[in-house]
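Only one chain is shown below, in structure tokens, and it's the form predicted on its own.
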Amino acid sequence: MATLNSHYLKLKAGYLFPEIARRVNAYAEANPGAPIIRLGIGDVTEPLPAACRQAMIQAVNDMGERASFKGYGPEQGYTWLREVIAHQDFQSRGCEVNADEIFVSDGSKCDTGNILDIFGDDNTIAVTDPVYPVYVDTNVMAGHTGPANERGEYEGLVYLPITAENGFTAELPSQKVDLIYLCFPNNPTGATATREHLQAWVDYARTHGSVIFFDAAYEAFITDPSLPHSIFEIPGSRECAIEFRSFSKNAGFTGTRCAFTVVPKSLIAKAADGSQVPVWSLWNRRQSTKFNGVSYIIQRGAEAVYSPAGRAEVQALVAFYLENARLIREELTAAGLAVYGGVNAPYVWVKTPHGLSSWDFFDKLLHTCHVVGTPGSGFGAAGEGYFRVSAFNSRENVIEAMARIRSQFSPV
């Protein structure tokens, strides 16, 4: 009988987000009148901007065309797109990022996990706590940890907790690591990292011969002009990080997938016999194997999103969120609850009250408010007690959610 991986096995029974449409559909099922407003999922509500959409549609045109046929495209993305991500994005922000050290992928979800093919299976790695649930995971499926203790901590792993003592935002590990997951803005939790903090970590990596992943899908929500967008805006980061970043959530691309990693030619990470190998070369023989590219048509609609009227049209998405963020903050807080993040970020961290779990917490928005958020505790250990509203969803359902939350909520 074949045998399975058993790494899997570890796991816990089912990822976050699966359970959490598990019981929103128990109770609608059992509810059918019942009108559900989710602010969980942080999956975005309004349509792709006008010139993505054209530009897409000029591309199947294309394809209906032998002369401008495409067939199988680079692995790495089209030259153009990277070429223009890497002069707007990096290059007119100071960073040095050539247009060959960019991948062009279907995600930065799917790059987060894939990028541990390159690395070894000996490797401290640290996560903060909460955490986005894939760094974890995926380190789990890989046979990195061990197996999790009755607080869902894998052992193996190094958690570096983020709380409101230190502004969300973890200390340097006491200990050496070798891998380092950094999420800013941060999900869960709506922080930023300022160029002091980032450098911190910069300057620990480079010391201890580290490697930083560094996740900056949300940072087209930065509006404060003094916090870094890219961890290659801090000197030193091109000899110690790889920045994950997304089409998802800025342009909408999150039901057409495209995103991207940056990988510096000049990172260097060490073989099993000592020897120093660039990681680009990996990564790069990693893509060519295993991935296929993404669409042409796709990318030209990526493409437009750095035209003048993409590049419009995606602000106006950007600051449409922000605006839902602002409204669920300040409509909590006036709730009495506690209320973090949602400044530079779409999401927004709240602790629960009256000692209630993150779990009950959801259970008691969704049968009272009829409201879908996502219980912290599903994010790591040090989340019990918190809970995550996203700003991503319809103006008319934000206010709606949040009138019934106060409803139930405010003080009296």
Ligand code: MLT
Second form
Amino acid sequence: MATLNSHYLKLKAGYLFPEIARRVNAYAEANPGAPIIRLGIGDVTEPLPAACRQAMIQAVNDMGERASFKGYGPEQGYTWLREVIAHQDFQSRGCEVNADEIFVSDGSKCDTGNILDIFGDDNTIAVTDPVYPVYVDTNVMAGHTGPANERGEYEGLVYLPITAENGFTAELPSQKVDLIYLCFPNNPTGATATREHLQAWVDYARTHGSVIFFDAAYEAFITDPSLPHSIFEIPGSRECAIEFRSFSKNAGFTGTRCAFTVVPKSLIAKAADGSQVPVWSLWNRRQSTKFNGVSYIIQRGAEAVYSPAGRAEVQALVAFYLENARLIREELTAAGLAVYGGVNAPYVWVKTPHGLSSWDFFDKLLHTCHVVGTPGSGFGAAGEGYFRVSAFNSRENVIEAMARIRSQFSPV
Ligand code: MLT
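Return the form predicted in complex with the ligand of this protein as a structure block, the form predicted on its own having already been given.
So here's everything in the complex, that chain up top.
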């Protein structure tokens, strides 16, 4: 009989968001007509920018003419998209990132998992706690951990707690780690990283020969001009970092699928024989073997994000969700809850009241307010006692959800 990758059997229950959907669907079936408002998964609700749609329609028409028809595209993405990204997202902010260091893909979630293909199995891996669960689960799948303990922590991973006590900053590990996942603005806490904070990480990584996986999927939500949008704004980062970006949350591409990963050509890692190899060459090899690129139509839509009209529409979308986040913060604070994040991020991180566990608070909100959020413990042991509220929804739903919560909770 064929055997399985037994590392998958170490994974806890289902992946967090499908697990929440399963529980919500069970509740909805048992309570038909319950007016459920979903502020759980960070999935966008507002329509795609018109500039992107028009570009995609034009691209569909291109596909209808022999002269402009496209078959397989470059696995790394079309040059015109890579160039506009390099220019507008990086060079215009003073970052030295070239078009050929940008790899267009169908999602940051996929890329943060796939990147493990090109790194060794003997690396020590650090994640923050709480953390976007994909970083942990993909390492479990790759066999980089032992089993989970009763708190859900996997043997072999280095967890860096981010809590209210340390201002939700990931402190440098006391031991040497080889791969470090950082996400700023942070999912799930909504916290941000200052230039000094990222510089400390870059210095740490360069001292120890570590690689930082920097997930910047939420960079568009940064409103504070002093905060860096990219790790490549930090001196020395080209020698130690890979950055993941996405069109999902800024331009509403969660269903459309387009993202990119920046791998600097100056990033070097060690082969088993001790030789030093550019990480770029392995990622390029991996992508050209296992990936056939994002469709021409979608890449044309992504390119339109950088047009004057697209930029204005994306800014308006981001401002819309940030206003939702502001309302959530204001209303939950008025309800007597302690809230964090939600200023430079679309997520509000809430301390559960009355010592309730994260899942107990999830059930209470679902049953009494018909509002869905995400239990903090689903993001890691240190998320226990917290709860994430997503600002991705219509204004009407956010206002209604907050009114229901206000009616259940009063300031203590
Ligand atoms: C989240 O809710 O954390 C995000 O939707 C996850 C993702 O983007 O994959």
